[in-house]
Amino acid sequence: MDETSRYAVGLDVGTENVRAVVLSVSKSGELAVVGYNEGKSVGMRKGVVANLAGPAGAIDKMLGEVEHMCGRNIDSAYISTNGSQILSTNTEGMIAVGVVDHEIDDEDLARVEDVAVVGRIPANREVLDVVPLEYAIDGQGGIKDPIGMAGTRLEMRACVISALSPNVENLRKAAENADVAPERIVPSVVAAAKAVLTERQRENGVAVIDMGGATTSIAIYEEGDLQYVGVVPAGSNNITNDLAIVLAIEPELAEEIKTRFVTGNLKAEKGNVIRIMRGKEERVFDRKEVETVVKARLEDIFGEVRKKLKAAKYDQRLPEGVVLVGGGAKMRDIDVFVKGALEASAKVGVPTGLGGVASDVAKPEYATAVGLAMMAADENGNFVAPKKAKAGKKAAKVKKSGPSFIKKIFSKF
């Protein structure tokens, strides 16, 4: 393996799956994946830690076999976190920043930054990113990047996001206790659009809709920056749910109709009848009331997100319609029932534009963990460890260790 590269890993904590990604960043900036893997998640619920010790053993078990995979050690990640804790709140901020020809620097940048987040964020909630949506100074607008330009006051208008800060702090321990130190937690719909978005899409508007088992979460681009971020705590686990709940069958055997024979083309012909094998018996359903029962769910959940786009002022005002990502992307069809739930054009999102073994991580549900690696690149994050992997690690030891990188960061909220 390549010593000049530096590698930047992804951890997506779901409540369903765990999954990760390491990605090689070469001198000129190419990703490329070398290491990825996923594994049943435990203790978590509608998107927050439940129970510490589940998700770091999971995470733990998880994570060995990509350190075989890429032979490196994984110490630290970027990490995703989800759930209905997490909101959006647009905010602004105003400076004087001195005479007439003073030039706007980094430190006036994280002053105005102080000023559109302290005292407009709950103090139980952790700020996660600050989205600058535009500047203005003495009055002039509609600026971007507001560095070396002179003036004596200057204005923020920022989109900021935040989460409980129990339930951030919960995710931290979690990953701590599996010896991974979180180097940045962000939503995990935000990474997701990091992978599946260009730029073309984030400039017209664009949404993002990540159905993962227990929430579904939006995020809304336009103008090139993040406009808006939603959860709604119902996802693909809700369908499987009300299928065994109203067939009378376990779950398990309704997750394998959901899989095979759920489709979001609800008005195609598909015959009368659904045969499932168990063994030497034939269990038949009948395919009208399994429709019925998915109709029903699908409407509830897109009915929520389409409030979700009213709320945030961008109901049928996305040029680009809507892309679609994580496991309850992979039904058939899908974008096909989305489309005409939310009048706007869908399809599934995939990552793309990586080299390595990216063709194995071209899946909606990769989506997160692999926009959780491209952000740890482009931020610099990154590992270095020896060529051979640990046998193992200790999930059950709490690493010891100063506070991480993301509660620096923002420690002066």
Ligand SMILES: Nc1ncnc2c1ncn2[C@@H]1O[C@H](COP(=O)(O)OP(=O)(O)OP(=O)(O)O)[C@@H](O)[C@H]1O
Contents of the next structure:
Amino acid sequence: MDETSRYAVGLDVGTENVRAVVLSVSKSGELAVVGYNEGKSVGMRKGVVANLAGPAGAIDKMLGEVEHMCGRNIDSAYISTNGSQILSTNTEGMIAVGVVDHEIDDEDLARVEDVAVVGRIPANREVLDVVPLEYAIDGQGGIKDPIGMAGTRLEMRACVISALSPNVENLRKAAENADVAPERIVPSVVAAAKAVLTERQRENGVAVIDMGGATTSIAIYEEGDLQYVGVVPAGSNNITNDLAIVLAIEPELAEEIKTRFVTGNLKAEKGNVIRIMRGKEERVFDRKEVETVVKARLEDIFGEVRKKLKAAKYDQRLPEGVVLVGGGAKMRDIDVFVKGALEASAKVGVPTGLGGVASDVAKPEYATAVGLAMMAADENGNFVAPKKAKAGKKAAKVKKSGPSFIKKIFSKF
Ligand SMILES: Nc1ncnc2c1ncn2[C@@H]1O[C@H](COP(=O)(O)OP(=O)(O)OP(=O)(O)O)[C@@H](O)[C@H]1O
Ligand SMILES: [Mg+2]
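Would you mind generating the form predicted together with this ligand now that we have the form predicted on its own?
To see the whole picture, the full complex is given below, headed by that same chain.
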């Protein structure tokens, strides 16, 4: 492997699954997938850390194989957060930039951003991102980049993404307990959008919908910028649970029915049956009954999604439609259901445009991890040291007694 390459790591800490992707970044900026893995998540509830040991153990276990695969130690990563605690707030700020003929500089932008953010977001929230949507100089709006322009009064419109501080802090702790320094925390659907959207889609207007196990998140893009983020606290697991309850069957069987036999094209005829072998026993289910349960839950979830699109003023105003990602998007023909429910074109999105073993992660459930690694690559990348040890991550390491050097660097997070 080229030792001059940079390496960027994305770590998706989901409610059901943890996933990681390592990208190598060549000098000319080409990205290649050099490591990836997924594992069962532990100790997460609706996108949020419910106990520290669970996710830390799950991350640690899963990363051992990634380190093996790419031959590097993973000490830091871009990490996803999720849950209905994530909010986007549209804010405005205004500052006087002083004397006539003053040219607007970086300092002015930082000052107007401060005004737009400080005091507008509740105190117990951490700002994850500030997306400048538009600037106005002396009352004239529609400016994307005001640097170098002259004026006396600078206004800014921004979309501020925030999450509850204790939740973000617990996620950081869980990662640190797995010896991974959290470089940046990104809402999982925003990271997924990075991996699956084209420039044209972002420009014209599109929504990414990440249907995970316990959450369904929405990110809306228009004019190239993120305009809105919202999270519905229900996901594909709810379908499994409903099937288990209504059919009075064990969750594993309900999951098998969902993943093998259910489609988003819900049109079963009477008398149509689903047959599953459990050992020597054949179990038979009425397809119509199964579909009634699935349909009710999908209608509920996408009804909530539609309410959020409406609240954000993008209902039936998305020329590029919606792009579905996450494990829930693996349901066959899910796009057919979503098209009907949202009255918008819908398709399943997968990460594209990467080299290396990219085909292995060209799956909707890998969109978040890939997007996180792509963001890390864009915004510097994290140089990942060559791997020295031979065993799994924790086993290979001498346990540090104090905070590591990298943790000190990132202690400001
Ligand atoms: N073929 C399939 N058809 C339908 N659902 C599927 C299929 N494969 C996986 N799923 C569902 O995808 C869900 C897991 O998705 P994912 O791994 O994206 O969740 P997560 O990121 O851990 O959760 P969250 O984002 O809500 O925190 C599970 O509910 C699983 O049953
Ligand atoms: Mg997820």
